[in-house]
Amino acid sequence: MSNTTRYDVTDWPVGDAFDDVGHVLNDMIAHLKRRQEEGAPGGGKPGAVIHIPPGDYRLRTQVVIDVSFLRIEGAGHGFASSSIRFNVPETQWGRLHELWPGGSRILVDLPRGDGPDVEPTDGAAFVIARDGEPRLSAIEFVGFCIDGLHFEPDGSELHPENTYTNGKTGIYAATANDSVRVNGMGFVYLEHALVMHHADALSIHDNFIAECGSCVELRGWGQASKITDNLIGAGFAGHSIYAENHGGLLVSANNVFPRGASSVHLRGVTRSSVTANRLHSFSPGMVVLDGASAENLVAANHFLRDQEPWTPFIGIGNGRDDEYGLLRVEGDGNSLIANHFSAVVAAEDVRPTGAKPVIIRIVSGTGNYVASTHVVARDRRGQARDDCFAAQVDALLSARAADDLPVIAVLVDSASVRNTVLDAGTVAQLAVDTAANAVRPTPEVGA
């Protein structure tokens, strides 16, 4: 048997990688498992690297990874905006330099299952799963693009390519795993880009994950993982970053694009950090800590809430009104420190009509600490445009004079007590019961 530790999908003797790279990858994994059964002189299990050269590789067969110590690598993440292309009239496609994402590109061409028997893994290009002990470990995805190709009609009036639904997933970890790495990847036009169950020491770093229904989902439970230095942007009904029942999670230095229903949503997450992220949203509920999330640090993040400037998505939101809060907390002992908020919303578009938008809202729990918050709120509506790039850049760079927008910087609901709020808003900007919470308003100029 060959003792190779490096595979290339373009020269494997079984299958045709360009017609069905899934078939080829599964055969390589089977070969690696046979080699691992032979063992190594030191008693270890040899690993392997599978290389995907630049090119387009159709995936008609789901890849099941049930072996540890495997690295699948390409020659570039290959991300390019499919959303922009699909919203350009087809008559203009001829003048575009590229029509599709590129690099080392996997074209997910799995059939969409329907009916009650469909499993969550059915539409996944890559499934990580193995029963028994120990957990799968040291699986790496590096430097290639997973492309869902098209979205599909969902019964709404939206253009089919703007629905963010197609039943496809990029990578789905169904069983417990340790030290999985997803680095330098591109994910585009997938209903779910990355879904990880029961992850320990997971690293999601330096990826481009955008134009997907949901981007990063940490499900079940997990610990000591990190989501760092990514460019991320989900669809209007999905999560950009979501984690549940995790401890010791680090979410840092991510640039989160608008349009997702949330930027960061933590449910039942404890003793974790959300720090130094740039977060942008067209809707309230940018960062949500719920499900009794406790003892988390949310610090030094830049929040920008403005309004959708790109014509195809005008009027589409996440269904939350402006009293929901940009940063919403349900839990105990969380620290919300030194965050900057820019809220740029036309007063006439605030919902409910006549309300003041809420920046930080503590809904329930005790012992939360809010300090050194800076809120810049402007009453201004951007100009809607058909050119996505120009519209969003113009909106971002427009900091010209506008009227102040009255806001509630911190709202503490009656169900939450014994919180501390320091220098997080003027007296007029705080809606906090001073008998049940410790409060020191921000001094006002000239007061």
Given for the second form:
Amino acid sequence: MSNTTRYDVTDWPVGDAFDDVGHVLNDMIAHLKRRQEEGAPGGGKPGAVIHIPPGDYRLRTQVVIDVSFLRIEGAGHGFASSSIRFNVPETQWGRLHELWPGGSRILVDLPRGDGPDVEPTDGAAFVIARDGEPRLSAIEFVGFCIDGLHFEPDGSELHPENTYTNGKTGIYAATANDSVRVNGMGFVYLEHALVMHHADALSIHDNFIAECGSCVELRGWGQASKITDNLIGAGFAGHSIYAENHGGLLVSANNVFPRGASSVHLRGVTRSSVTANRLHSFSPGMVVLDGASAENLVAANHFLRDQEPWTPFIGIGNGRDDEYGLLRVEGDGNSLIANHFSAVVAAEDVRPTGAKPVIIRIVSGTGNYVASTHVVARDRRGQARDDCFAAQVDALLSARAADDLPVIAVLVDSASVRNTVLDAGTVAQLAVDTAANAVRPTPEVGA
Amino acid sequence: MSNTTRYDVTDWPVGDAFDDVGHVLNDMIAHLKRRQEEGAPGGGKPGAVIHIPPGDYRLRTQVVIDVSFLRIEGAGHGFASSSIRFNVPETQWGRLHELWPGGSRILVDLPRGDGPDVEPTDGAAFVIARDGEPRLSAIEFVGFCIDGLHFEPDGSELHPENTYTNGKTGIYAATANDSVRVNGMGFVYLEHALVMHHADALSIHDNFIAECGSCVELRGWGQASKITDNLIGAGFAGHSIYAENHGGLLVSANNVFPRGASSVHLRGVTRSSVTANRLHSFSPGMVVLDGASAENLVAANHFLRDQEPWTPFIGIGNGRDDEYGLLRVEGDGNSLIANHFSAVVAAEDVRPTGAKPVIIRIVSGTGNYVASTHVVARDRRGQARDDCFAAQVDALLSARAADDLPVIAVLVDSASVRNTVLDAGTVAQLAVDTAANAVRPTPEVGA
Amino acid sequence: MSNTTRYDVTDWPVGDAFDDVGHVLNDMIAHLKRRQEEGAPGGGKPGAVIHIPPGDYRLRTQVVIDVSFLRIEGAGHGFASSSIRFNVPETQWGRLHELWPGGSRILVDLPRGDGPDVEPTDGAAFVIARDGEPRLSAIEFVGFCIDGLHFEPDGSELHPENTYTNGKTGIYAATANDSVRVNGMGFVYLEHALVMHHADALSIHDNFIAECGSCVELRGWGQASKITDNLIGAGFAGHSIYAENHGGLLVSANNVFPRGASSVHLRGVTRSSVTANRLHSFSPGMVVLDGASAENLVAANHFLRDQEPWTPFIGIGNGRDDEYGLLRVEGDGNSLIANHFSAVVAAEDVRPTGAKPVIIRIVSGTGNYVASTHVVARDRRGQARDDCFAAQVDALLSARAADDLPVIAVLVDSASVRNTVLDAGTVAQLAVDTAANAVRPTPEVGA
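Okay, that one was the form predicted on its own. Can I see the form predicted together with a further copy of the same chain too?
Every chain and every other molecule in the complex is listed next, the one we just looked at coming first.
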């Protein structure tokens, strides 16, 4: 066994993967590092693949990955909705075919960090960290499920399992890294699914990340990464996709569903792309570019903002009122082109009362360019507030015959000047100072 | 063996996978379900992965998947063109290196349903179906080939192998399902490749689905799914990508080639996206939004409509004339932005004779928004009608020097009003009532 | 062993994979072909999968793949930056955790072709070639690393390891092929990573192709392929993505980083798409459509052109001056819509001295359509020229506060007429003959 580069958690002589897969994985990594010390002919240190067959593996020990070229691979993303199940009375669980997520499933069973000594990595199932050089490279997470199991009371009136908080993180990269891949994974019921610091050329592709407090967080700084083709949906107070101080990030072809406080939040991000995504939220602030985010392209995205249809969460939101903007910009030189917005809000639910919801709001900065934007806004009436899947779909489909809702398509605050707004709203839908910005309203019938 | 979660069809003690892989797969599923009854510590039911090594596996028994967290995985999508081979005289087959598709290949050998008792699932190699709750979750099909083997006479003069009909389906989901994945698969010579009812958060990604009657059909209703990054091409009477009553669907980065009657057909679909696709068809009706499809975004797609170059199919089409529209809308509030259209039709082949082909046609509904649309139309002359690959490419490349063909870039029927059409055609190319719609023609030289 | 379709390079009785994996792979292919001669019941020839576990495998013999349905699969793309390591003084290598790329790594150790007898396939690790019919189908490369090890002196003053030349190619397809897949691979330090002739329905998806002279080259002719969702960056004189005489190509959702002489170069390519990519370059000519490339769509891309920040390469570029255009078109009927351009060049570095950099240049052809284009240009001042990762990110982020740099947003040469340019630059930024082209300048404040 000592020369293999293929490990399997179910046949490792140390530990019991079903009882504590973290202990087993750490032992494998230690073994791999000892083997790497010998090196391959030519001086390479090729790494390994660790297989996690389908099964339930409790993780009681945090895994620390401080070696490059390690792939951890399962055979099933295993997502199943814990949120739906936890909102079924427990007395009825007996009639359910399954109670829990499946696949190659890691059950994160770590103590919650508390008190003054809490570290950011506490509660993380997998930590990527190494001092010295070079950066860790080519670590891959493929095809397994990380399940946080339960949420916990947050002091609110929410049922504990609906709080999206439990101090648990799926994967936490603490030090600089290069060419990491997260692919085909499932994440569920974690407060933070994926937190990556200092990432270069990261690929987060084709994952299922849902029912987590926050889903993807690129922190610190980083460059040239991609978040593509994922199914993502965070909790009401968290981020679906967040990045800070990144350059050259590509966020494309994701289907981001509720209920994240934001769908895509870029802070201090420049020269990046948010293109061809489908975005759905129950709150304003779907896409936020702030912290002097500059020269980004937001193009060919579909935005749907409607209202929470599910009883346990009705009235819970991100606290932003409807003048916040569905797409909000604080920064220079951004391009917002060829996006579609559907806003479906009951007129009586608009806040502040009597206000017109704002679709695009440019708060500060100069030289932003808005073009070819289409806004459809409906007064949400007669939509079922029911909890089943069929009713959810019906909600998505049913509002099309509702009355129009008056909105501000583009609001440019007075602190922002020299923007260009073309074909993004009729005269009545624009709140833009034409003495300070270049404006061409969308033509109207007979005009 | 009884505790493994990894199965291999070639070493299972029951049945003979080469003779009837369906029998073997059903026995494995039964085994898995018995094992799940015991459950894992903690109550989970983790599922399994079933491996199908490269090989030819006849399927004489339909596989019924009524368990979550099952991945069926092969090691090769195995696509090869049966259409080309079947149109080579059989006397010449001896000179061919291969005759059939390969990879991990399922040969679907099921009896065709007939008569009054035929069920929709008849002829389906894989059926996903379970009553009760919760919905089936996280079923995955990865990396194998489903081959329908032969098409059958359809009463027309077509060679039987060119009819695209045989009553066979690759995968048929009959009941509600969540987070299913179809990834890296090959489908060939099936009347229906993939029929999914009531899908939530489905991912159909990076597959090769060609030479099938219809390729992807999302039926019933569903939400929040994605069809991304596939190579797809249906038969002349079928759908390449079809969805009905879906909300929040993302269709992005697909390369859809002929000859489907439609490239993307959305019926009763709302708040969905068709973005960044490359679409190629031999007929009008490439993208159809009907059945009150509303508030969808069709953006940054490339449309090419030219004519059937291959002898066996010349004259066979979807029966739509050139006034049908390449992109046709019946519905409200859709956005059609930043698309390119190339139409290459011999002037003498335009139907009705003497008509101008219509590129975008809005038949009914209100509030649709068309902007930044570029149409290039050529009279197809001198293009080789030959059958080899090189000639096909030549056809794609050669028409660029041909004469312009007059077209209607946008036609809005009188039943549709309050649409906005901006920079989508010159005055002469627009057939839009400016008293009922907002119109800004594309500027012209010297105007 | 004779009936298996699963091979593993580490347990094959012939050869030593660690010493020469090419010899082992060729022997496996020969074995597979002998087995295929028997055929499966029904006449199929299903192919095989060859596993390459993580490890360092020297390749001293070129692998020739002349059989369909072969998947070669590793368990790690293994990318690590050789460029960074080679630019660390060798005396300091001892402090580095790793020196070489890893994963399932092929060390290409082939003699360099020289003299009059050099063949294009010389120096290629994997050659795909077969005479006769049908075309090779469904060959798959998945999840391993091809490492060219070293670059070689090129006669310049560059350090040999920085020349991007060594006569080595990763994968070279010489004959027509169908439905080939390259997925999850790593390529590093090859003069040519991937050269594919005569490809039909090729998929190059989710790879890491960097520090290679050229990355993706589709040569000869081909159709209906996709290059999607890759991380790509070529050398200063090479191509990141190049295609010639292709129709219906989809280039989407790639993150293309420096330093390629071009990011995407299409020659004689028609009816193809370049959409939703993030493109970064240190030189003009980022996207070039030439050789009569026609009717292509370039939409929703983010272009960033700034300047080489890394000491070893400062002053090395593609030789094009700033009037060449970041997006350059020689051809008819192309659509350039909804793109963002950031140009960050120190005013004193602009060439010719005193010129205004050109963003979009249409050199020849007719009927091109440019719309909704946003250009942000900055005078690059005070940007750190340092070599570490943090400094690179800082360079990406820091220039946002710099002064504006005057540019020509669109230049149409007099040889090109009847183009349409809408909302792509202010009057002062356009160099377009309005007597020969249709022009609507971007509106300005107060205009």
